[in-house]
Structures are given as C-alpha cells and as structure tokens.
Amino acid sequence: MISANASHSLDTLLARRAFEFDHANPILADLPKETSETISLAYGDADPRLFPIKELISSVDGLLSEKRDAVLNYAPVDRELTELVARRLQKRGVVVDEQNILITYGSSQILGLLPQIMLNQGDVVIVEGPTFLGAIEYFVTQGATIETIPVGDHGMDIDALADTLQRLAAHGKQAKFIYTIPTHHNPTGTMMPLANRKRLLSLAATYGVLVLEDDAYGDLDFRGEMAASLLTLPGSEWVLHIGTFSKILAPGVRMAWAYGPTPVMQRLRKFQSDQGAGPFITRLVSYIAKDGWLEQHINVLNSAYAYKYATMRDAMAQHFPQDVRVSTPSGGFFVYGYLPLDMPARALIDVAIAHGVSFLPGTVGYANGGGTHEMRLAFSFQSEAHIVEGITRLGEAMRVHRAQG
C-alpha cells in the first residue's frame, strides 16, 4: 500500500520526455518584441479583408438548414471533403488513391505526427536552411538530429543535398526524411526548378529517404500557374505531400490534408487520435468549395497578394540601401532579404522596433545558427498603405543603424 506523502510531486508521474525540452529555445529569443504601435512585417498572417465572410456565413446557414443532424452529431470526416482533395490533386496530374488521403487539423498536425512514427532519438532529419520555424520545433522535440541544406535562388541546393546524403551513408547513417518547401518557399519565396525537383527525388530513391513536401503556398501563384508537385514526378513513391486550406480560406479553419505512400499513411492514421477534425468543419469546407467557387476565390487571392507584393517591392526599391538584396517571389506571402555585413539582423531588429516596424530575423529559420544577416518580410497581412509606411520606417532604421556604426 502506498501511503500519502506530502513530499510526493505530480512531476514524478510524468515521462522523462516531458522534461527534455524545458530549456528555453534560443531561436525564439530572436522573435521581435512588438508593441501595439508596431507595423508588423514579421508574421505570415492572411489578410482579413480577403476572408470569404459572406460565403462562410451562407455555408453555415446552408449546412444547418440542409444537414443539421449530420453536421452536429458524431461522424467521420466528410466523404465529400476527401473527394474534393482528390479532385484538386488529380487536377495537378496526380494519380490518386483516395485511401491514402488523410484529412488533418492543419498541416502542422502532420509535422507533429510524422516524427512520432519515424524517429528514434538521434535519427537524422534533413531540412532546408532557412525553413519554417515550426517544423524545426516539431522535429527537434521528437529528438531529431538536424542536417541543414542551404537554400539559394532556386530553392534547396541539390548539390549540397547529394553531398550530405553521401557523407551520411559513408558513416553508416540514413536520413529518415527530407523536409522541403519547393514551391513559394517559406521564408525565402523561392521556387525549385523542375530539374532540381526530379534530381531531389532521384536522390531520395537512391538513398531510401522519404521526402516531405510542404505545399502550403502552392495555390498562391501570382503567374496563374501551379508548379509540378513532387507527387507527379518519377520517384513519387518516396513523397509525402501536405497541403492546406488555411491559406486559401482562412487560417482559423485549420483544415489540411496529407497524401503519400500506403505504409506511411496507414501509420499516420493510427496515430491521429482525433480523426482529423469534426464533422461540422469538414463539411463546411467541402460545402463552401462546391460549384467551382474555391478556384474563383483563389484567383481573387492571387490578384490581391500579387498587388501587395508589388507594393512592397516598389517601396523597397525606393527606401532600402542599394546593398540590401531581396528575393523576387512569384507567389506566397514573403520577401526574403540579405543584409550587408555591417547590418546584422539581431541588431537591426532593435532599431526597427524603435522606428515602429518589425521583421523576422533570419536566424529563427535555421537549426544550425545561420541567418545572421537575413530577414523575412511578410506582405500578406498589412494593407498597402501600411506596407509602404512599414518599408519606409525600416529603410530609415537601416540608415540609422549604419550611421551609429
């Protein structure tokens, strides 16, 4: 019999893993400390003015009028939503087996689940540098050893990837998966060319490595095109693809999907305790997307975000020092900046905040300490007027920082 003891603590009941990441993440310390007066160019929030409010309200009314019992009771994921995802993949040239579609609560759910089914402590995961901050957090939390591949003007450096895979193999190691954002990359905005995509999959097949394709921004293409998903290329049997409705409906909808090899999808499904999302929200997404409305809405988004990017581009050309280099994205939410040696991002962000504007220092996108002279600027959330004002303030902050020596 265990007697009551005042010295007992609930901490003794917790698993060791619960304490492994109590220490502060040094990357997060570089996030800008904004105030209510700050024009934030740091975070990739969607523009609330573009949310389809009327359509969402109408769809909720329609669901509650037509399918009240089905949407408000216990039920599996809506079959029509799975069919919608299948049609959207087929439109891009993917040969779809609907059994391998997994509806998820946001794409981040897959970033959290995949390490659970694939990683043991110390296993190698390959990521881009820079990359999505949240992905690094998920992988490190699950005990991954991170290998970083640099990103250039054409996305992931495939030569560097080949060298890394060869080095790992020479030491008897195998990466478990490669995490990549080949289309409208977050944070750099770059686009991986088709030849590089094919070579990426060839390397994955050669070394037996899964490729996790994060396609969060695939629909947001200012050219009115869609890049070839890795799922459509030779070697696609090594691809796990994730897409999301968050960027094309609203982030608060938290609805996404995954598609990939049967063994992976079966195990992901077993670990997905909540079945992806409730019947109401899954039916809402399929309901609002019917009759081609979603594709029309995506066209509206692309026109609006293209104009916001052009506004930022023109403002940077006018107000930034000439030795600040910036990317030229063809879609997505972000512009990436490369700062001169006398302008480290960590120092510049303090001056920028004092001038009433913020950006995301490049350091938060690296697992290996890189990005000290890089920055991400989001044009997605702010109005055109605030974009111009924010870039004007940031340009002044750059000049003040440089004058201070």
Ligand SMILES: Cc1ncc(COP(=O)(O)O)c(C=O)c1O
The other form holds:
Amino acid sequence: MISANASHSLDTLLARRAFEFDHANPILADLPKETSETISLAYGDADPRLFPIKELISSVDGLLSEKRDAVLNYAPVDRELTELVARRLQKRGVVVDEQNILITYGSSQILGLLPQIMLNQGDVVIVEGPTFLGAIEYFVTQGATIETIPVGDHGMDIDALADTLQRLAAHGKQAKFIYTIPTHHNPTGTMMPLANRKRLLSLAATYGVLVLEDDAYGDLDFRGEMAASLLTLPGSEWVLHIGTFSKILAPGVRMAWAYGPTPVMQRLRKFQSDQGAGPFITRLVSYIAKDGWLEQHINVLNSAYAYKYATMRDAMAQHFPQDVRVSTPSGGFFVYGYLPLDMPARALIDVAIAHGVSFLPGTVGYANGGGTHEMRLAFSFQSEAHIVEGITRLGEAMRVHRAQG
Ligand SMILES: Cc1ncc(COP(=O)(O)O)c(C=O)c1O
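Can I have the other form now, the form predicted in complex with the named molecule, not the form predicted on its own?
Shown next: the complete complex, the earlier chain at its head.
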C-alpha cells in the first residue's frame, strides 16, 4: 500500500487561480432565501406551460425513426443547425460567413470561454451596471478587472462609456471587451436606441475594443419586432454576438450560438473542447425548428409573455406605493424597480419573504457595488394568478416595511 507523505497535499497541485476565487461570492449573500411557500418573482426561468412538449416528443420520435444511426453515433455538430442559425441571422440583415458560426452549450459557454482566450490577469472588461449576474461571475473568475457603466432608461449610458474609455486610454490601458445586453436588457428590461448602438460601435472601433453583444432576449419582443443587431451596423467587425435557444425553445436544451470575427471564432472553437453539444440534441433543435415551426412558436411566446407582463404591470399599478418607479419593458422576462430611499432592497426582501414573495435585490447585478434601492421582478415563470398574488403580497410588504420605520 502507498502511504501518503504528510507534506503532500492535493492543494499544492492546484493553480493559483483556483484559490483566488475559492471564497464565497459576497454578492450571492443577497440572494433571497425562499421557502416552499414563496411565490418567487426573483428568477427568469421560462414558463413551463409554454414548453412545446408535444412537438419535442414527436421530433424525438421522428429523429429516431428517420436518422437513428446519424444521431446516436459519434458525429460532428449538425450542419442543419448551423444553417438554421445562419438563416435566422440573415433574416435580420447580417451578411453571414457560416464558418464563423459556433454552436455552443448555452450562451453561458461563451461567457466562460471568451475570457479564457482574451484575458490576462487584471485585464479590464467593461460591463453594464446592473448586468447579468452570471456574466460577472464568469469574467471575475478569469481574473478580469471590471469597469461598470451605468444603465439608464435607454440602456448603457454611452457618454459614461466614452469617458471610461478615454480615462483608461489616458492611463495607457485598453479594455479587452465591452459586455452589453442592448435588447430587452437583463435585469432592467431596457432597450438601447439605434443611435446609441451606432455610437457604441464607433467607440469600440476608435479604442479597438471587442463588443460582446448578448442577444439572449432578442427574439422575445412583445410586438414581434426585432431590434437592429450590432452585427448589422457600421463597426460590426468589432462585434461578437451570442444568442440562445434557451429562451425560445427550452433552457434545458442548452443550445446556443456565437457569431463574430474570424480570429476570435477560431480561438473559441479551439478552446471549446466539447464541440458545444452532441449530434442528438443539435439535430433535435434543427428538426423541431423546420418548416417555420420555431418562428410560429416564438409568436406564441411573445403573445404569452406580453400578457404576463401586462398582468404584472397592472398589478404593480394597483398595489405598489406611488413612489416605487418601475421600468416599462417591450420584451424579455423582467421589470426593474427603483425603490424610495426609505426602502433598501436588502431590508425589504426579508419582509417580502415573510409575506410569501421574493424578488432579486439589485445589488446582485453590480460588480463594483450599487443597486441598493433596486429590484428585479421576473414575470416569465409564474402563472398570471401567481403574478397577481405575488405583486399583491409585495405591495403589502412595502407598506409593512414602511410602517415599521
Ligand atoms: C442576459 C443573459 N445571457 C445569457 C443567459 C444564459 O443563457 P443560456 O441558457 O444560453 O446559457 C441568460 C440566462 O438567464 C441571460 O439572461
């Protein structure tokens, strides 16, 4: 038997980076402690009632009877899925080179891979404040130094971005990439206007910074309209675009895509050791999407989510105190709330949980602090009845919190 030398430890084998991020993320302490009684308005899960169960079952059936050998054996990623992504991008006006499309295991995979190919320890990444919590985690664990640009009613504040880029340049620093969610932003639900999108790309070109456009909610517009992707605007050679089937099919499918400049896509492909996904699931997505079914399904989702948002909007108008300001999204999954000074989100969340409802405190969307009087409410997951009940409970919690002084 080999006996362990006391001076040997697995810890000595681990990279320095593994220890640097060992500690608990303090932001996560602000996540609500929900119970089985809580109506959760905190998380942007898809509505399970909108999952296309019948179509998924018949697609699995069809695939296994028509293409069994091709989908169950070793095989490269399905070309039909790449072609589907290419067609969808072309429909939006993107001039597509199919070689630069990468199928990925969720768009989160790119949020994890991009820092690996771009960042050295301490390199600057610019994010919106607030932004998608998951993205902050991916960037910080890869050693990024985060610069935060505020988000207003029209998305990222482009003047503040210009100031930050200028300040960095004055210190001889160049940001590596700007992470933005210009369409139906998570968490604020805002839209970046076309003029701001153009200015963003002009700044990216001037300072030589990649723009990571996260288009997770690009298809989910209540009126079925699609905003101009940064890929269609002057300066698009600086854009890496990511989109996902998670929101328009089902998150459990974990299928997404990336499209961007050749040198970046080549490196991402190299670092993506798992090919993104297997032949069965990639073919399932292209199979179910065929003959225009996916586009029809997106229309169904848009009407359903529009109705859910309207339900939440009307309930908030009825039950929230007048001085709680809320955003007015035109798509996506979220409403963002701005709380009055006497109502910090961290204190309110405890009262809300006691009333059987939860929200996401704004603080979790900020890499460098902020959001103490902000909250995200998701209308995507709960039924209309639960949305109304949840907002009624939250309005009551706000009044009780105030009365407690
Ligand atoms: C802005 C944003 N980007 C990316 C993701 C992750 O998407 P995926 O399921 O494709 O990994 C989400 C999911 O909530 C999101 O809100």
